[in-house]
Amino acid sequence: MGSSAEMKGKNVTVDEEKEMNFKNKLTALVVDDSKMHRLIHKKLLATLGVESQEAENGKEAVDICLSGEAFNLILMDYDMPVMDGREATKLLRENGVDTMILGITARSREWEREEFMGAGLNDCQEKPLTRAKLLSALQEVDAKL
């Protein structure tokens, strides 16, 4: 008989399945103006057992978070219309949101990444976000709960 993950039709190893067993039920907010990137990140989170919600821009993310919705992790794109990730992160921090915010960007210039980090990110990763990088962030969040 296969593992529970194999029985659900997923091809994961026993070691990978152990990685996905978080102590806590985790939730994430995926913020990106690209529908494709939101879908990819939501599917990646789902494969790790994390429920997620999405926002198309920084203003939507701020509105969702300040309305009382709570998340364990926010994946924040840098470049978005209406309100970019840097401004949204700064507003979230100014309003007391202490959720781990992982910046996701296609920008590779060091000063741009530093500027994004300076807004209050916990970490910043280049696109595409890998499963390993996401898993590392989720394990860090889970350990702090």
Contents of the next structure:
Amino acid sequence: MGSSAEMKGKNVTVDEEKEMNFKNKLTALVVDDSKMHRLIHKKLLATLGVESQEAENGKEAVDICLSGEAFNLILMDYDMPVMDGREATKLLRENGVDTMILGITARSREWEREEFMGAGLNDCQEKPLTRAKLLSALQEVDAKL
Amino acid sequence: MSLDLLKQQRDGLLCSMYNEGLLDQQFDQLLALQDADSPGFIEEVIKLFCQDSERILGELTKHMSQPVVDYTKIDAYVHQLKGSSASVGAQLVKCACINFRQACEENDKEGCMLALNMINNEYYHVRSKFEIMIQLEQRILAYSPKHQ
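If the one shown is the form predicted alone, what is the structure of the form predicted in complex with the partner chain?
After this comes the whole thing, all chains and molecules, with the earlier chain placed first.
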């Protein structure tokens, strides 16, 4: 596969290029009711060479995943209408979806993050999602494939 | 005005926004995402942030003016705005939201009113700077291809 640096069309250092060269072609699902956050997270993923789809709430995410679409990573917001991230994560795990799910939330209180983690997340990060955190999650996913 | 001068003005504006604490390093991260494939990325992010923020501020004003304040609802809106402002790098707006949530936890109506005023002030301050930034960006974008 081509290097992510070439796909980005940007000048990057040799070290940066190394860390972006995944062994596998990765895909992600961005779940957030905020169009702004979906835009930012999809762009972050794109610059790392990861194709992504989006869902506006937990129910959409569950429907997409249970329809047979498979992803290597799910970025899950907490607070969403229709179905929130906690409920969506629980439902996905109950239905055997073992994709890495990274919770991305503005909730900063420890008990809130623990509650979210308890639904079955692999990890949880307070917004804003950083490139470093996303890269780390993708590298973990890539290494396990 | 020359392209170089426009870029100088834009960079100067950005510098002042960082120095004033209006923006934090998260905005840097967003700038780094803008590339030739998506030259309007920053403008779109800012536009969406402003749309979301003004909708939320409208809801907060409406709910705070109720005879009985629903602090759970208020907290949910402030929480949303905190998330948006953190993701766009609008540092002072984010800090004002943190203060607001504190007042909500204490069911402190007066504290919430003060916090809402602060959020409004910080939001409209950063918005006015963002508007200038977008105008400069648009002029830079329009200028560059013509003079290649």
